Each structure stands twice: as structure tokens, then as C-alpha cells.
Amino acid sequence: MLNMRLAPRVVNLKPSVTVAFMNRAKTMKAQGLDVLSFAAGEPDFDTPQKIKDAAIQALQAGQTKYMPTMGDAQTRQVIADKFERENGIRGLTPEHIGISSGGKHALYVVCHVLFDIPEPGQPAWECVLPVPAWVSYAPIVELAGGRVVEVPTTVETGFKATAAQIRAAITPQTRMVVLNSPSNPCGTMYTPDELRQIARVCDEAARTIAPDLVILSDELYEKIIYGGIEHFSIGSVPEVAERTVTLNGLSKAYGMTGWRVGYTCMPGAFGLKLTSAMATLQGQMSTNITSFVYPAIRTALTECAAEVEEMRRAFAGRAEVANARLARIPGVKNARATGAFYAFPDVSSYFGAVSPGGRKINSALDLCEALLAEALVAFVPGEDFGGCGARHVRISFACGEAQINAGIDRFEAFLGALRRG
């Protein structure tokens, strides 16, 4: 047997726990088991027909060749117009816009443009990250050579970091501050005032100790809001506009997870420099996204507001069901979901118990393993989301209300059957 090695940075890379539980649920379902999965962050809605038709027509018209790496000028202009019209981000040209193969790819490219492997003896650039946070932020930053500085939050604070906490975490090595509102995995949102306060402290820190500070605002769930909090883009605050990368995409709001469309903007001279560098890097990775998808992007952003609103209303109803059901389960602490389609309840009061099948429940992972094996319900354990996530599970309610009720019925019954060891 050959004794060859793989790259240590990949060998040591954690696989996505979300994908792992999603795939296990799919495998069990394929075996004929009645599994109810709440693992995938994927809407159950189909892509609106107008969007499909735009791609089909482009395909039939022969739009099947290479395109510019960051996308064609027409589509980039439509995205720039969207950011100005809906997000209040000014001064954008098509050259400030980058289009990538999904939001994760956009994040990967941005991080590898902003971070680098430190020279021997030199400190790493730092990324300030409120946690719990989406499982891919930290690994992608670390792959790019950065060091993650966690800012802890709790269920009692709605999983939101304060401006003071973020300011305290910023050092001369800070390269990026990541914000995600609405949040995956927490399902909560920052208010406009909270984001303005964070913008003020980032501006002050950038002028005094961290001149290379960039804010990365992940707004992928911006249209899935229902809790009375207005979505607000921190990139619209003039003081930090030219040091803010706003990341978005079509996956969640438009039912287009499989289309793999993500996009970014950053105004100003540095925004042009950053997007040009992204084009250079992406040109050595994947080049352009699928060429006949560009008309679909334009159609989604200009013609599908009614379809998006219909889906948003459905998610609002589902959130109401999930919020009400979880609030009634003894020993479960849950922050009311106000955006995206996730609940992130604290289940730690059940640690130390034993399941009906004899499994010891000493962690969120243990609970999710037992819940899947014995009750055929797939949640995602919270350990890999960081911070207090080790006491939580993530529940995606991107499914019908009947499945939400059935799944929480099983969850509640499972918890009720646990016995103290």
C-alpha cells in the first residue's frame, strides 16, 4: 500500500455537521424509514416558473459559452440596482459586483482575497465572529490563514453581540468582522439601531487601531423576515459603506439552492480593488457561473417579488407554529425566530439523561443521535456552530406545517421519555 499523504489543512478540516445529518436522514429515508428531517436549510418551494423559463430560453438561444468571470455587465448592473433600491447601498457600478457559485463560494473567494498565511513569527489576521454562527465561516477563514476570535452570545440576548462586545474583540490584527442577519443557525435578527451602533464602533476602531478592518455582512436571508424587525444593511451606513462587503444570493428567498448563485458588492475604490482581486482568484478556480443562468438572475431580481412574498408568508406561518410549540416544551429555552427559517433551542436541561433505547445524553450531539435513531427525527447538533451552541440544536422549519407539528410531537415525546441516569 502506498504511504502518501494528503494536505494537513484539508485532513484537519471538519466536515459540515449540517450536511452529515442531512445525508444520514436521506439515507434512512431511502431505506424506507419514516424519517422527518429538519436538518437542511433548504426551502421546500420550487423555483418560480418565470426564473426557470428565463434560463430555458437562454439555453435554447445558445447562451452556453464562457462569460466574464464575475458575470456579464447587464446582470451585474441589475444586482447593483437591487442593492441601491432595496438595501440603500450607494455608488455601485457593475465593477463593484461579483457573482459566484453560491454564497459559500462568494465567502470563500472574499476570505482568500483578504486573508493570507502569516509569515513565520508573525501573527495571523483575525476575524471577529459572533457565535453561534453558520458552520462554514470559521473553517473558510482558517483555510485562508486567518484566526477566528469568537464573540459569545446567548439565547437570552437573542444570540446577538453588542457593539461593546465587538469593539472589545477588535485588535490591530482584525481584518474582518462577520455579521449575519437574519441568522443561520439562530433565526434571530439585529435591529437597525443595533447595526448602526456596531457600524459606529467599527468605524472608530478602523480609524484608530485596525485600519484594514472589513465588515462582511451576510444577508442571504434578508427577504425571509416576519418578526416585526426591519431588515437593514450595515453597508448603507456612510461611515462604513466603503469597508463593508455585502454578501447575498438567490438560494433561500427564491427557492434556488441548486442553482448556485451568490453575489457580493462593495462600493468605493477599495471595492473595485477587492472585486478585481476576486475575479483573479475566481478565474483560477471556476471562472464564470453557468452562462444561461444570468438571465434567470435578472428575472428573479426584477420580476418575482410576488412569488417571494408568497413564500415569506408561508415561512411566517411556519415560524409561528415552531415558536409556539417549542415555547410549551418543559426544559427547552428558545429565542423567538424572527427571520430565516431556523429555531435554535437550548436543550441542555436534558443532559445527563438516558434515552428509552439506553443512549446516554451528555451533549447536543448525543441528543440528536438518539433522536434520529429512536424517534426518526433529524435535527442538527449545535456544537459546530460555536459558543453556547454546544447546548443547542438547530431545527430548520423550511417544510410544511404538518411536518413541523409531527416532528415536534415526536421531539416532545422523546424528551418526555428520557430518564435520569
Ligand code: PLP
Given for the second form:
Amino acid sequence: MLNMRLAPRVVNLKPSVTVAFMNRAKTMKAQGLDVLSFAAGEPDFDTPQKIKDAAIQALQAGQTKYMPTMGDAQTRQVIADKFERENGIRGLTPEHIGISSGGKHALYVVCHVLFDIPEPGQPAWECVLPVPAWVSYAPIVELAGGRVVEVPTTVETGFKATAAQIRAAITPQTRMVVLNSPSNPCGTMYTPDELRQIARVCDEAARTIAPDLVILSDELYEKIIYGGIEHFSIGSVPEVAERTVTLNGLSKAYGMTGWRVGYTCMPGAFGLKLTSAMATLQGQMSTNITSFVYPAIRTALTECAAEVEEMRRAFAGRAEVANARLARIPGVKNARATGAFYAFPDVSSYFGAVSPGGRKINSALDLCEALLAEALVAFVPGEDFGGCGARHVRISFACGEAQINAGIDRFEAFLGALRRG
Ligand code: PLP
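Now that the form predicted on its own has been shown, please provide the structure of the form predicted in complex with ligand PLP.
Full complex below, order starting with the chain above.
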């Protein structure tokens, strides 16, 4: 073996705990074990046929060559219209829209355009991040040279940061404030009023101490809502519209995780500058997304409301089962899920216990390890989501109600069989 090194930047990257548990559940299933997996953050629904047909037709028609880096004007216009019609974000032209290979890639490109490695002796630009949060925000911001400033939240307040907390975390170094509603991993949502209050403090802070502040609103789960809270885009608030990047994609709402489509908008003159810089970066990175996918994006955004609604209803039914069942388990504290397809209960009252198989449960990771090994149920331990996540497990209910009931039966029985250590 040659004695060569890898870049420390990458060596120090933490692999995704979600993927680790998902893969372990898959391996155990392949060995014939009856594992019930609640680990994957992807809908179990297939992509609607109309969307597949649009891509197949484009492929057969020969749309197989390079295209403009950020997407063709027609598709970018369809996305601009979607943001205006559904999200109330005005003043967008195709040049304000970026299309990347998934929401994650879009976020990566945005972060590399907004952050930089600090000059020696200079402080890093900061990213204000309410936690628990999706596991990829921190690594992506840090790879771009930013420093994450966590804003802690709790299960009691539905894992939502208050406007006052966000304001207190903003400094002259603040470059980005990340908001994710509905939330992965928490399954909760900010109300329109809460987002307006956050917009107000961001606007005030930007005018006084943080002129470079950009709000990054991750709305990947906007279509999967069922708890009576309306989805609201902070980018529609006029005072912050031109300092807000709204991030979305087709993965979650359309059953299209494998297609890799993400997109962004930011109105105004800076939005044009940002999107053009994103094009320069992406042009040296991956160029455009797969060419024959563009017509599929247009079909998804203009012709698939009924299919999306059908999936939303299924998620609503599943959430009702998960919410009701988790609320009845002794020692488990859960914030009612109102969006996305996750529950994120606090299981810390069981820390210190010992499993029937003799495993000591001192953390969410221990609990998930024992649950998988002894009850064949895969949840994701909450440590890597940050903040109070270390006391929680993430349950993705992107599966049928029968599996949810069976999984929670096993979880409940497993907890009931724990002995105090
Ligand atoms: N944002 C959130 C909150 C997510 O949970 C995910 C995926 O899990 C993404 C963005 C990125 O999704 P994709 O890259 O599939 O568009």
C-alpha cells in the first residue's frame, strides 16, 4: 500500500449517520432478517408516470447534449412562475433561478458562492443554524469556510428558534441564517407569524450590524404538510426578499430522490449576481443537470398537483398514526409532526437502562444500536442533528401505516423490556 495522504478537509468529514443506519438495515434485510426500517429520508412513492413520460420523450427526441449551466430559459421561467404563484416571491426572471443536481448540490453551490476560507488572522463568516437540523448543513457550510453558530431549540417548543434567539446569534460576521420548515429531522413547522418575526429581526440586524446577511430558506418539504399550519416562504416578505435564497427541489414532493433536481431563487440585483456566480462555479463543477430531465421538471411543477395531493394525504394519515402512538408511550416526549415525514421523540428518560440483550443504553446511538440488533427496528440516532438531538431518535414514516404500527409495537415492547442499570 502506498503511503499517500488524502485531503484532511475530506478525511475529517463525518459520514452520514442516516445513510449508515439505512445501509445496515438493508444488509440485515438481505440476510433474511425481518427488519423494519424507518431510517431513509425518502418517500416510498414512485415518480408519477407523467413526469417519467416527459423525460422519456425528451430522451427519445435527442435532448441529450450539454445545455446552459443553470438550465434552459423555459424551465427556469416555469420555476420562477412556481415561486411567484405558490410562494408569493415576486420580481423573478429566469436569470434569478438556479437548477442544480439536487437540493444538496444547490446548497453546496450557494454556500461556496457566499462563504470563503478566511484570510489568516481574520474571523470566519458565520452561519446561524437552529438545531437540531438536517445533518448536511454544517459540513457543507464548513467545507465552504464558514463557521456554524448553533441556536439550540427543544422538543417543548416544537424545535423552533424564536426571533429573539436568532437576533441574539447574529453578529457582524453573520453571512447566512438557515431556516428549514417543514423540518428534517423534527417534522415541525414555523407559523407564518413566526417567520415574519424572524424576517423583521434579520432585516433590522442586516441594516445595523450584519450587512452581508443572507437568509437561506430550505423548503424541500413544503408540499408535505398536514398539521393545520400553512406553509409560508420568508422570501415573500418584502423587507428581506432580496436577501433570501429559497431552496427547493423535486425529491420529496414528487417521489424523485434519485432524479437529483434542486433549484433556488433569489430576486433583485444581488440575486442576479449570486445566480450568475453559481453558474460560474457549477460550470467548473458539474455543468448542467441531465438534459432530458428539464421537461420532467416542467411537468412536475405544472401538471402534477393531483399526484402530490394524493401523496400528501397518505403522509397525513401516517403522521396521525405516528403522532398518536408516540404520544402514548411512557417516558417518550414527542412534538406533534405537522410537516415532512419525521418524528423526533426524546428518549433520554431511558438512558442508563440495560437492554434484554445486555446492552447498556447511555445515548441515542446506544438505543438505536440495541433496537436494531434486538428488535430489528432501524431508527436514526439524533446526535448528528446537533443540539438536543443527542437525546432523540429520528423516525422516518415514509412507509405504510401497517409498518408504522408494527415498528412502534416493537419499539414500545423494547422500551418496556429495558431494565434500569
Ligand atoms: N434539505 C433537507 C432538509 C433535506 O432533508 C434534504 C434531503 O434529505 C435536502 C435538502 C436535499 O435533498 P435533495 O438533494 O435530494 O434535493
